[in-house]
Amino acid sequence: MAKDMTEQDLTSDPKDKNLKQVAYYPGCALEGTGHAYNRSTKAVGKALGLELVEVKDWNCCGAMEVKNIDPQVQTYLSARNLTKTEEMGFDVVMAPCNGCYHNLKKAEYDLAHNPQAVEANERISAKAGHPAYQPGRVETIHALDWLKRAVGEKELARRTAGKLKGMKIANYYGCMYTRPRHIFPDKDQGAGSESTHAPHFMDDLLASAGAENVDFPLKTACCGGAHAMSDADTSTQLVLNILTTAEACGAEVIATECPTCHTSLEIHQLRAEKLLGRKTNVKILYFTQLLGMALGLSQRKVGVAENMADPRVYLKERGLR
């Protein structure tokens, strides 16, 4: 939220109202292929009349490539980011991807907890002339949280009239979303918190518009994202035990919230009936692709036509044009 903003009734349940305007860090990912979850993440915001305010001159968050090379150089990075926010006047930067999510959550923690982290953010940040991040000005939250604590199930519940009812939804949040957990100090803090161990909003916010989640057990497990290019047969597998799971826990379509899981759902689902044989039906969607349309808005508007698995017919079949 900008610092300077006045206070606005969004008419929700109880929630930060001051979560109407954040910054907005979309990271790589969503600028390629996951820009079907950046298109949605808008629309829905703006539907409800919340305001993403792009970080400027943004740079990547260093993702599993830099932090395999030198981790100290990737909190650097990250922190960057939360620099550029806190230099917009934002004390609160929304970023849906859950690795720059993580990225950003851990960059926090390695400069609250490890002098070297410190040491080098300093460093690199003196030499590239702006001043080092420091830890507890800037709080990142996820896609999901922005709209958890910005508007609520109640209201989202009021705006979309259970135009999900009788959609089936296994929830699918990843592997970096809860781990590891410590660097989530805002989790399993009770009523009203997310879970490291069962995640839960996702789920709350598609039943607020009427989707019946199934008892779905591989909600945080790996899709091999990081594997893709070294060993796409190991993420093929990964990937076609969480499809065919979803499926046997009666499932037609599974919500995803980070691109990286998203398009290795979509690729190996493709690749599993090429290679292996194994045809799976149950349909890949973003969670903001599903709250869109339940709110009204178009498949265009959406990015749905940029799926590679194309869900037209069966959203047409629920009534969702």
Contents of the next structure:
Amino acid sequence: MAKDMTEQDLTSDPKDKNLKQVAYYPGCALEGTGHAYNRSTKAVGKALGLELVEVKDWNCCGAMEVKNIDPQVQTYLSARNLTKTEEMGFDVVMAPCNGCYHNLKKAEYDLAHNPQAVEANERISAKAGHPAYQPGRVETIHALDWLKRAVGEKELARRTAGKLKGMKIANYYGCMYTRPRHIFPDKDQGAGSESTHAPHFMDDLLASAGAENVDFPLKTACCGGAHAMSDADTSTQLVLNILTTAEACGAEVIATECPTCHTSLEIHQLRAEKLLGRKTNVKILYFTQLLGMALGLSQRKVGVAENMADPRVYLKERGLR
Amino acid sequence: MPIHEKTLIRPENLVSHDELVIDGVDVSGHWSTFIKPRTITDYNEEMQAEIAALPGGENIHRCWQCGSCTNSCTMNAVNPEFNPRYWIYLIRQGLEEELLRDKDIIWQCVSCNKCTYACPRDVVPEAVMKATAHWLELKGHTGESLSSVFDRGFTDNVVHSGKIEEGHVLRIFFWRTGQPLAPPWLRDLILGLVKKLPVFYLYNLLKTAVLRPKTRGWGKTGAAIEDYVRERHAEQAAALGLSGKGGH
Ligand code: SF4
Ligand code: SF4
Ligand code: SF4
Ligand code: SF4
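For comparison with the form predicted on its own, kindly provide the form predicted in complex with the partner chain.
Now the full complex is given, and it begins with the chain already shown.
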């Protein structure tokens, strides 16, 4: 929420923060391939009375690429967005993309622990003409944290009235949401917190809308997204393994919470069919698309027509129009 | 003694004889296979320090060879030759020749950080893999990997405009690697599935290609980053004794 930072805000329990209005960092992917995620996230927020205020003049966080040219530049790129958030008077920024979420969290960690990162951030910020970000000023949260903390399962259960009932879902979190664990100090903190080895926030939210989550061992497996283009065959192999395992676990749908993971699963699902003749039928949907429809939004409102493994007929059969 | 675990020995280090007599004793047949003795003299004592001087390589000295990284590794499950624990061992021992045998697969690390999660010594093997791949390129042992070309195209795009346009990054990547604008598999995918590819999807890609996303007021920032990268790459080149021609 918008307010001045004081010592007390920094030490208060993050759960006490008012998350009805947060800064929103969509990231580049949500303006391109992840358009449906952007659209459904905003639609869900609106339906639940939550306000997202886009970070002014945000820039790309560096994804998985810039760190290989220079890790400190990636830290700077991410930190600049935190400065922009702070300038708008917000102390919470929500990033729905795993890559963005991960990088902002990592910048926060590195600026608190790594003198080289601090030095680089100060040097580049000074030349670019803006104050260098100081760690502790802004809390970065994922879209999952946002809905879990700002709304919660009870309220979601009330609003959705079990509309996802009987839908068998494998929840896929990918790599960047939980690894490496040291950049996520809020995870693994006992009851109520997220787990890095068996994440469950997405499971919890979808279950509150009636979904039946299958026991899926590859929740945090890697799809090879870092080399989706430069080593496409490996990616296809890794994705095919994720898809067939989800099907073997009885899933009809794989729920995603990241535009990169989502696109990677979609593209390599097609590629596996085309090149290896391995067809899989599991549908791939953003968790925000599922929650949106459970809240009564139309397929169109949550951008379902943009999904590659066309889920429209399946959803209709499930009574979601 | 017959050698049971031949798979553990490279074929060129195994010597067999059809007929062999040693000190008047005929040891032909089962007993005539030997492993060549090996003395290593060509250690590269600088290798660990050089890799540690590259971003991500800093913690390599902490490794105590537990193998948790390889055990958890995504790429190792795909290709058993992909072995971060072993490579770290070779680097620390200065066994450059051995490392070079795997020079063409080290870049394939997918940065999933399963190793980082498992490592009890905070080595950050993921970053060590990146530093090693980088070292191989800087030393001229390998050409620039496809992945490095992609990283560079991506970074150029960010530094230039503050945001990326996915299609642009792809076009630059295919162009720089001398591939057709879309490699055959991607073209097949698009052509074979035009009917299936959601219209909205193509529309969004086209839209960003035309609008070329850009962060407002980015100019000075891009220049500041470029300066920084230039200085850093010069420092790294110096650490590797490549002054002048290093970096990208
Ligand atoms: S992780 Fe992806 S979406 Fe997020 S800012 Fe970076 S490139 Fe853009
Ligand atoms: S699962 Fe794939 S896209 Fe998602 S974070 Fe891992 S590598 Fe990236
Ligand atoms: S980050 Fe690289 S080395 Fe580490 S587990 Fe993943 S693929 Fe293996
Ligand atoms: S997990 Fe860490 S300590 Fe163990 S072998 Fe790998 S790098 Fe070394």
